[in-house]
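Only one chain comes next, encoded as structure tokens, the form predicted on its own.
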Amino acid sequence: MKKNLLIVGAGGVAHVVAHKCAQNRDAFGDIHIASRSMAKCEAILASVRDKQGDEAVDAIRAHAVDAMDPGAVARLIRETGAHIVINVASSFVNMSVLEACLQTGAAYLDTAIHEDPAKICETPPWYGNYEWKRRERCAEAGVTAILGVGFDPGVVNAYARLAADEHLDTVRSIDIVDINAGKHDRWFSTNFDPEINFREFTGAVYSWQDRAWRSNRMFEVGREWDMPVVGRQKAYLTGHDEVHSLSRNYPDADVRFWMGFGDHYINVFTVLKNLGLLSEQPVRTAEGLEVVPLKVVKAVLPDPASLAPSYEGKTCIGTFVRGTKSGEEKEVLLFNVADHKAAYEEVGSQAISYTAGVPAVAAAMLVASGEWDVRTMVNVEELDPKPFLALLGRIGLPSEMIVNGVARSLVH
């Protein structure tokens, strides 16, 4: 029997999970799409009968609900008959679906960790703060609970793993890198929600180096890296999920996130911290209206949806993996490269967030078909990466492999 899916959320990641799950809609049963706007969930599948026709749209169905309200998403889990929970709504309802699917025994998937709305980085590592907590949980239902599976983290944790398993005797660094070397028409925009792009950077950034949470901030360490297709690109030590689970499964190797940023979002971002726009704590007005500036500067600023028709260029993601095997040094670098203009043209889409919704889908489809269907609570890297690396080739994130310089197959 075929599992049915459920899409919680109806942002621009969510947009991408229902383009390609209609398009791979033979490896599910029923699908459905859910948010607490309807009106978003049917735009959505608008775009789906744009660009794939009737037939395509017809296999998903819209829903509204309060993912906030883990009672609310169980039922619709039980009205939905629903299998697999993909959760692309905010990081903030993370725990709320979840628990949801410990209730009724659905399999969980998130693309990012989750968020309590009135804390910003939150004491290391971050996954022990709620996920993890409930992995016994998980483990005595019996569901499959599959955390951070985007790209990064998700597809950037598979690549670490890879490295580490085929290409290693010893692993000493994982170094993630992420560049999107695209340009978009507007001044100034996240390319993901503001909020929570805006969170990831206002507080400490933690690393793993020397068996140990090192604390910097942000902006405070860069260097440059030499990417495959994008070039030589500036690159600073960023506070990242990955970290946080990598840096338990491989301890005695020190684990990195470094993110690329231009000197205009750095202004910009710093006059706004400095100004304290990107406070999550609440300020009240002269005029005695209460207000979060957070969410005030999230209010103006443009939907990362829409810049999907005017984004051009490439994004390069990679994982840069050193260590030994036989005693003789050796980096690995597996990474995928991904096009604005051909994502918009595939599925509506720019490609941050094409980027992180096809492996929720590839993962998914893995779920369905008992492969990933662990059932208990994992990280990506705990999981045999060659067939979720497989699929993501097949279905539109094609990765490649550098080794020592030289590049190499990696068989899809």
Contents of the next structure:
2 protein chains.
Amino acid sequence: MKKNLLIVGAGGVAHVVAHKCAQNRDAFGDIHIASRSMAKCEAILASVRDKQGDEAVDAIRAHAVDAMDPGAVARLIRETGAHIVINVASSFVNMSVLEACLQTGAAYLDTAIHEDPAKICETPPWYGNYEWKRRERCAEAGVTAILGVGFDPGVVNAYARLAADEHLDTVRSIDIVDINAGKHDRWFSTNFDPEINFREFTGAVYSWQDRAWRSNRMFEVGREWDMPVVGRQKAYLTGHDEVHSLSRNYPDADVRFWMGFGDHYINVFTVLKNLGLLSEQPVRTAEGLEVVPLKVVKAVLPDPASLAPSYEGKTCIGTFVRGTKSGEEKEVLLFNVADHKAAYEEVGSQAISYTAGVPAVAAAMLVASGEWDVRTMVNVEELDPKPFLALLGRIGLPSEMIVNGVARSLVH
Amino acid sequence: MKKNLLIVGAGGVAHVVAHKCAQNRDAFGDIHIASRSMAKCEAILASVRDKQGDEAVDAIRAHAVDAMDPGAVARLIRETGAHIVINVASSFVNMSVLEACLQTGAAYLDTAIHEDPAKICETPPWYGNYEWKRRERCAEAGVTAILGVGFDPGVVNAYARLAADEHLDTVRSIDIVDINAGKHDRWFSTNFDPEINFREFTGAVYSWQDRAWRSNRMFEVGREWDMPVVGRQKAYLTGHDEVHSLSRNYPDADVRFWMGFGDHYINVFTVLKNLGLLSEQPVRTAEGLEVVPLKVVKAVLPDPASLAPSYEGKTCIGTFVRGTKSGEEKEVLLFNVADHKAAYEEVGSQAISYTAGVPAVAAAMLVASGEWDVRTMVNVEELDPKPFLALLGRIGLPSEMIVNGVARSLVH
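Rather than the form predicted on its own that you just supplied, could I have the structure of the form predicted together with a further copy of the same chain?
To see the whole picture, the full complex is given below, headed by that same chain.
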């Protein structure tokens, strides 16, 4: 019997997930999508109909649900008979959706770490604050929970595992580099939910170096990376989910995340941050209205989904893994190059959403097939990377490899 | 019988006005101060007590009033027996306070043009939209209304009149230049109410040139001015109240206002404006809260009054009037230099508030003495500038003059 799937969320990544699930609907039983806003679910279904036709859209049913309410999500899982839940809603609902999976036995997948709306940048390792506290319960209940299975975190974790397993004897460092060399026609925009985007950068930047957590300020540490296709790009040490699991699984390696930023982004971010407009703490206006500045910034910024039609250029996201093989120094770079325009033509999204959504669908397909149905909680580097990367190559995100500066074919 | 005075407002300029009225209390009968917030009035009285002692503060009584309500202001005028009202509250209340003066016969003085919260940068001449529509009623009722009697507008209008009357046969141009060369210890702040400050710069920049209104964008036209004491400074063509009355009274002259801005201010302003955060139109957050972005920006920015303790350096504000005298080209610059630290030591305010507040008190003293009690509505250039500038020199804002590049003594 094929496994039924429930997608929770109806934002930019959910849009891609719905499209990819429809494209690969033979891998699943019934497919459902649910969010607080029925209208947003229906807009996604309209896009699926537009790109893939009636047969594809008929495979998906839309529901309204308050994902902050574990009971409501559990009821929906039971009603839909869902065996697998892909949670691509706001990071604020991760724990309520996971709770619903624990109550019903459904497998749980997400693409970003849980966040508490009231807190920014908690104690490392971040997964220790919420997710890993439920690991025992997952194991006891035999519930598969795959954390952070987007591109980064997600595919980049699989890259680290593959390099460590197949190409190195010892791992000295894991550097994840995320470059978006695309251009859109707006004066300024974040590429995904501004609230989540800015929260990533307003707290301390944690990296794992010399077997210890190191803390820096955002934009304090920058360096140029020479990346395939997109060329030399300045990227900055940034706090990111995967640093917090990879450092647990590869404690002897330095683990760092680098994100590319242009001067324009840095200037806008710096102005907003220094003025206090990125704060998640409410302020009171002269008229007595209590309001969270960050939510107002989100309200005035473009909807990231609206960038897609004008977005051009490529993203390059990869993992540099350095260490030794047979006593020799070795550097392995595994990466993917995605194209904004191609993503838009295929599913109506820009490449940032595309690269985040497709891996979650691949993971769901591997859970459905049993290959990744591990009946416990894992981060992606704890799973066999080969079927995942092979499947990703077939459904839209091919990986490439460069070893010591020389392109090599990636054998799965 | 000495005339009773009512100060409306309890912000930074009202603070200076209250101090200066207390210093010059012999010129008035009873002195009252009223604002929506009794606590803000009392904070001002505490500062007066601190700087000037019990006798000074005993001369002033505090009241709470909603200045948006003409009936409430009229009742307070009657209760206090006020003959003169200095309105230094938000520009949004000008018309309601003027209405109360028309109903009671009290003289009306303000320091900035009326603004409608829902509109930015209305049709020039700005005074034609609200103030001048009440000119006939003032004349009929014999009510003295002196518009815009701060420094700019205000003293700079008197400078233009003095230069035109005493030093020139023809006036070809009037350029008002406002330079603040002071430094404070905050990353960014406006020098007065951020809401009013930013509203000045978000609309079209109007200037009067070649007998017609010309419209530019903010920061589109900039030039360097060589100013006394503060030196060479970049200033930008800016929309400002006095352009709208001086162009009516000197229609053959080009009338322009130039405000000095550093690159940092321009960058912050540009980011906020381009993101839509300076909009006075409400936006709706994802949570459904309706909020005006500009009011949130105001809420996160420093209270301009809080800058005073750390403010150092000088302001220089002046009027360049060019034309001919006996057939020869002639340039007359009249100006004042004020010092942030000196203003703070004297009244606990920075120089921006000081230069705006002191002229209103001088004007009230001239209304009280009868010299400026004109029983109709006027802009400052329609009044005799000599007693005004002489009095200002005695109470803290001395003027200086440079003719064709040579310092000349200013004879009142």
